[in-house]
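Given as structure tokens, the chain that follows is alone and in the form predicted alone.
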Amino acid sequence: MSSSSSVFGFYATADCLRMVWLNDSAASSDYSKLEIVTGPPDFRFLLDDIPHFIDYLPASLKAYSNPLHNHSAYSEIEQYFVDVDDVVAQNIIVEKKTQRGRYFRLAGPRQKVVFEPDEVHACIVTCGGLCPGLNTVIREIVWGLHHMYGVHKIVGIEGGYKGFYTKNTIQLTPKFVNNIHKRGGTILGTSRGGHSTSKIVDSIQEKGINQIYILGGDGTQKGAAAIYEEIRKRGLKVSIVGIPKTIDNDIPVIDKSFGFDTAVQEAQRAIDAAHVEAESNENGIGLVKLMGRNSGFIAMHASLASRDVDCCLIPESPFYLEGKGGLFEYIEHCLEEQGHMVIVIAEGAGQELISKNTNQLDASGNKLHEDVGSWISQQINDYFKEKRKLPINLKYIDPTYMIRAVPSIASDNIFCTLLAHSAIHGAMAGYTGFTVGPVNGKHAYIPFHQITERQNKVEITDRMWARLLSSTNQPTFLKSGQVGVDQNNNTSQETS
């Protein structure tokens, strides 16, 4: 083990650790690795580690005392610094016979850093769709770098990944970003897909940038992984850090993504309006379409929080319209029992019933969906008019872009601050090629491949979905044999 390794405390002592490099394609593509850590007899765990500059830069890489040692807010709090061997468990509930679990590095400031403040030239870029909290994360990265670490060279890239080589940069100072968290959207602009990794890295070298903070969803994080690989091939001291962003909350491993709480709260306004409309009209039906391309978390949580929803339809739980146990029969039952009904449907639900362009993709590589809200509105109207001869009053509300564009609420603002600070601490310490997020309540550093290989989905065999069914009193709409437990998808959002 090199002397530089011990300087950084990057590896544990030789008697309790050995390194195993992964050979599978997913892991080797982004240089991730597993460390098998052993301790007391019969105890060991897998550390799903992230890259560090020491992995590919010369052993002469210098380490410096963390500036926070001299910071008035932190210098007296020794516990503020994270031990290099502190880890976070991916799963906190395990079988009795389990001897090995998977862990990630705990996020937070280290005793040593690899950047001096004057050396840092940081940049921030936002990609993909809008999400509440984007401006808050931008603000907190700028403020954190400036006020915690004394970094003064920070720029924003305009227009997403393409902005690295097609547009100008914006100088970001604490004064400039001071109030941006009060606005929705992103002050840097955004775009989807269509970028050149080599051109981006060329621009990074030309501008002298050495810390890059990338805000975006799974497609954006795949792009970040590709940028990291090119950076590593060129042997550059440039830290690539991802901050996962998706309003759908469909990024795996992490507890939730920023903006989700805001989206659920804002969705309540649409549901409340739908309930008022439905309750005020004879045989009134209020239909609300919410975000959820492949995952129904917003629809499920908003329905549970509302208490006014009679039916929630999500992509993970198939449904059918006609026949015994179908949606039409349940709508008729609700109208007979209470005279009105509120339906919430996620944008990706029911696509198998209507989708025609199954192979078409958007700029981010996502499958294009039909407008299920308009389609199901027409189906319900036609059924009750033509087959049941029952007059109904259906009001359809689609608040999608209103929800995406609002500023984040208090809980998300705090969450965004923690994400930004975790990202900064990791970059300053020399980690790279990783994303940040809460895992079982603790912020951790996660390899890119862990959040890009699959999507987080609602488990319809989980108790959270059972609570939803109990709250709405809706049927499952499932036929025999349709429910199966995905043993590889450990993504339950609530298990107690």
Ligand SMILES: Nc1ncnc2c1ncn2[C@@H]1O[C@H](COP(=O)(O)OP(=O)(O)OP(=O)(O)O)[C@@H](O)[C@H]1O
Contents of the next structure:
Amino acid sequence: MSSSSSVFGFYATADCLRMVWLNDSAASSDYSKLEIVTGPPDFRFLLDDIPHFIDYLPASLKAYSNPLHNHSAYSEIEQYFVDVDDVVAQNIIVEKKTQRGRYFRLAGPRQKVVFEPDEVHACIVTCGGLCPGLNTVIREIVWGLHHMYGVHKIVGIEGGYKGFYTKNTIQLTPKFVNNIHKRGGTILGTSRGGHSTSKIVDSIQEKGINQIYILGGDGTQKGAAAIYEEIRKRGLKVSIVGIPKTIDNDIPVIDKSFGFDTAVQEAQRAIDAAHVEAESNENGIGLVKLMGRNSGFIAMHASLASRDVDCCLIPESPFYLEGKGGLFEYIEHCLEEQGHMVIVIAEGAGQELISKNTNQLDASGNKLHEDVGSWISQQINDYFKEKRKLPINLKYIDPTYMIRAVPSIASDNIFCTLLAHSAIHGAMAGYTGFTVGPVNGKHAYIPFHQITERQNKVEITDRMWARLLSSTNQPTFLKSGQVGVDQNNNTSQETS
Ligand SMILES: Nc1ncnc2c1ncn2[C@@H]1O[C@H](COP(=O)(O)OP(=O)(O)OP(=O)(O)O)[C@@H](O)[C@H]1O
Ligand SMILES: O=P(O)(O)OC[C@H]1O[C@](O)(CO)[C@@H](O)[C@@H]1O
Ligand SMILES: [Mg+2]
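Compare with the form predicted alone: the form predicted in complex with the ligand:
So here's everything in the complex, that chain up top.
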């Protein structure tokens, strides 16, 4: 593939923009917060920018014509290429008096790239828990690099972050990854813990790797940010790209994480089974525990989708068992009214009610939760059988790992393809230290700090939670005066 080289210059087209380093005093250790501000104070345009090699590598950085200019699928249509000024608004719902906005760079191919195809040595690593679609993203990175940019040197790091310094790499070719999207899990393996920044960067340097695609959740993205900082400190031309993964959907800023829809879809089977069991037994109660360590998105969406759920319990909405407005009163009401009921509970819900406090952590330092499903089954059985002397038939279904071990559904496969392509275009153009994801429906490049500083949570003040409450008719478990608090100070918007 031929590529004409020129002195790197396209960054300067943002000539009307003023660059502001937020962290001047910590310039040697924190390069991650770069905001570009323009316009009069009342109409401020704020680009939450991502780093580029030009920021820290000598100005001799070469730029080449994007090989996509010679690609039969892309070459004809000029607007396939993203303009240097194209941005995505973080908030698309504005009021008349809104005068300022935060924007991210629009993802997509640039006119110029900073790598020649033969120069690229890319690697892919998957970290944290499993998620449907991991294999699809791996496949699409390999195919995209190979077929769009003519890159042939691509390797996989096995077993998560620690694989960088404990294992050999595996060669990834389009043929090798061709069918992997039909399988659940990750062909590369994954792990928690074992993030040693210096050992990882030493290994990157030893192997001569210069593009790193890192798939994982909030912890993984924090690890990616640390790798980026170290790479930058060492002055290496190595692009660090994060691809957010979590079925919990707890990564902020982005509309949704891949695999989430698949998990919600798969959860329907468990809820259906719980409903069948509950309906067929006298005073039947079907109880389903779903994943969601700190965020109840899977439980909320699976309940809303099913319409058979009478009560959905999530970490963001504390509940209580006994007394007026409590869970037991509501269960009794449902049994009286319809003879059965279905409860969905997220794994992180009600932890504060469980007396055991073991404070156990996993290898990454995440708090391990008590099994709220078993605990609440016991509580319900004890209360109705012992205290109320009401015979109930409770069936507890725990499909925890089943909803994340499946292959991704069709819509997630397309989502994964877009993520992979966005990641590749960004890395080839010389951007680094960023993550990719849809913001208000448009794929964008987002700086790491935006997605690692907080977690996405279900807003119980949002209309989606109101929809859930009105679909189940469950109590709010709120005492009067408790409503109206934005728990996260979340800037995410109601989408429908
Ligand atoms: N603050 C951090 N700094 C550096 N590395 C981290 C940090 N937090 C987590 N990691 C590393 O990232 C990897 C994955 O982290 P973790 O187990 O928390 O999963 P995750 O990426 O958050 O995904 P999941 O959605 O499954 O929780 C681990 O190897 C862990 O050591
Ligand atoms: O048992 P593992 O593999 O550590 O993963 C469990 C966790 O992973 C997640 O699926 C994603 O963070 C959580 O919902 C869950 O608590
Ligand atoms: Mg996590």
